[in-house]
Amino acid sequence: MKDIVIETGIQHSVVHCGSGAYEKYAYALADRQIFVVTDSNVFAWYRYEIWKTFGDEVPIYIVPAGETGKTLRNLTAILKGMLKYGMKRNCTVIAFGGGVVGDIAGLAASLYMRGVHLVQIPTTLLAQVDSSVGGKTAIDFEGVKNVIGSFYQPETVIADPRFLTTLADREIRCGLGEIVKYGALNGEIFDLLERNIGNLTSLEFLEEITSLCIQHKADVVIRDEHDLNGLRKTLNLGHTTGHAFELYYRKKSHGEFVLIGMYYELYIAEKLNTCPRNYSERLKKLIIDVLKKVPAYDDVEAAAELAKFDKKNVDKQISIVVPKSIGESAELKLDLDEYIKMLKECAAQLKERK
């Protein structure tokens, strides 16, 4: 077990990551006025869980498992039934699910009473290695992704693996998008993903690399926490056009979406002489190694169109962050035209690759 200190000007959160992490540091919080925000898979997996642990009378609020949890609708009944409860400004907002139930409750923590305090139970490994951590919160909006939000640091991140032998394999593909991400921005995850190729879904991995996305986050949101000075902008990396399918195409995880955004953006990089073949091929197969095939997507115009509304964009043109050598990373910054002609391109040496 690890723990990870996040110092951000006057607030301090810890990361405990690891085997046990669950049974030391949840119970603790059983004293406190607690309000639980989890979804309807996680409720069914864990119910009794979040009972033995907070007490059967914890007040709690169910969204939507999947991104359509992430509404102003559900965000308003937290907010309810925060103060039905009686929610003082002392208690403790607990995330018990993935990235939807963390985003909605990390915001509605950093509104209520001006801000409570907020801890997150991370129970998907893309929750655990990326999104629980760093103090980003959001939720959807007029069909576009994480457009109202916050910047708001949990107090604690238990980050357990015990909570991902319940996940489908589906889930564990959508957590490794996320960490082939930080592997095209680590020089040591990467290594340790290549090393473990064909074996990427192995607890015993997933335990080791945690901690070290975890910790390179950490790192960056220590620097550039408000993406302030692009530092925290290199995290985005394959968002962009992941982002633009995943609000297009839906049918997909937002891991899964991440990996097919690297791969076009990858063509991309290479075009343009940013990313060596040789390095762009490496990352392409670790894609493959997770995704097994990657779409040759019709209708790319039209997703692309998406991509506008990505919060990096400057002067009209639309910003994506690329890898550029083992460790670095480069953004790049096109023409609406340009970056259509170029997923088309991509797209069209996809299908001549079936």
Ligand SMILES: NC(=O)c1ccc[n+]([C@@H]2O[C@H](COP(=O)([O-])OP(=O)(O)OC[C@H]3O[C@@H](n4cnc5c(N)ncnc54)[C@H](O)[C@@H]3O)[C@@H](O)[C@H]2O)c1
Contents of the next structure:
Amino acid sequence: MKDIVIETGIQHSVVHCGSGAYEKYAYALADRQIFVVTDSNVFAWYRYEIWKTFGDEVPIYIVPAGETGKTLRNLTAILKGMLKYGMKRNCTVIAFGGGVVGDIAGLAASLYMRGVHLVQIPTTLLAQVDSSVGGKTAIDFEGVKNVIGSFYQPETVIADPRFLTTLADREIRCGLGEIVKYGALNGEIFDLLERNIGNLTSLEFLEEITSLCIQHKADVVIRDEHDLNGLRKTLNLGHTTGHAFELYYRKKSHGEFVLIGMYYELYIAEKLNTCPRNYSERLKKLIIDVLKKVPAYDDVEAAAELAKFDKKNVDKQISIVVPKSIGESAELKLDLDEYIKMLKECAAQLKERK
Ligand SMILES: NC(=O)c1ccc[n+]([C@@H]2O[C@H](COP(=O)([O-])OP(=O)(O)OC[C@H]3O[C@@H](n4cnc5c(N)ncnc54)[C@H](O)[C@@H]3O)[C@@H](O)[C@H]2O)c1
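Right, the form predicted on its own is done; let's see the coordinates for the form predicted together with this ligand.
Okay, now the whole complex, with that chain kicking things off.
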């Protein structure tokens, strides 16, 4: 078990990670006034755990599972529930679930009475290595993802691998997408990933790498909490193209698209001599180990057009964050035509290799 402290300005967060973290820290919260937010799948798997830990009368709001749960309607319902159950200023909202639950419960906690205690108990691999840490909260609105939100650090995060045993393979791959991304940003994580190729889904490995990923994210958040000086932007490696493909093709999970985006962007980084070939090949090997196969998309052009909306872009150029050397990344800014041309070349190369 490991504790990682995140001090940002006036807020202080502790992440307890590893086996036994839930047993040790969740039960200790039971004497507070608690409001639990979870989703329908997680409730089905873990309702007895929730009742056992926080009491069978604990107020719970259950968001429908999946991205469609991150709505203003559910946010309002959570806030109404908190009022109805007489939640006080010193109450604690417990986000018990994946990134969707963490994002909407975090936003509710930041709004209710101008902010109450927030504890994140992330139950997906993606939420453990990424979304529960760092204090970004959000809902989707008018079809735009994460457009209403706040920065609000949880007081505590309890990331226990016990919850990963009930996750679908696809959700494990989704978390691994973000983990491989961390590998492209951090030499220690890269090394551990390479040493475990072929064994990336084992629970022991996931437990070990999760704490390294959380530590990496914590170090970035401490230095750039509000995404202002460019450092937090590095966590977006692979995401420009990944998001564009995700919006267009929709068939895979977010983390899988991060890996696909990384693969295509590595082609660009090699072409522009930003990432040396031998390092790029080592990263691609990790990507293939998780995905087995990278899709050779036909209509890359239409999909890539969607990268125009990426939040990192300045003026009309497309911004991508790519690996440069072990533990180092670089931001590239490309004209849309040039960007599309290289993605098409990458797709053609993938097709040839089929
Ligand atoms: N705030 C941030 O910094 C940040 C960062 C990355 C992603 N996100 C957000 O996170 C969300 C994605 O998170 P996610 O991938 O965890 O998705 P998710 O919360 O939708 O969970 C994925 C699926 O797994 C199920 N599930 C959760 N825990 C389970 C468990 N232990 N056993 C069985 N099933 C379980 C859920 O019900 C859901 O069906 C997106 O909305 C994204 O925008 C936020």
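None of these values were measured; they are calculated from a predicted model. We call the rigid core the largest set of C-alpha positions that still match within 1.5 Å between the two forms. Numbering follows the first chain given and starts at 1.
For Met342, a C-alpha deviation of 2 angstroms or more is recorded between the two forms after rigid-core alignment. Comparing the forms between the two forms, the C-alpha position of Val290 differs by less than 2 angstroms, with the core used for superposition. A displacement of 2 angstroms or greater separates the C-alpha positions of Ala304 between the two forms, with the rigid core held in common.
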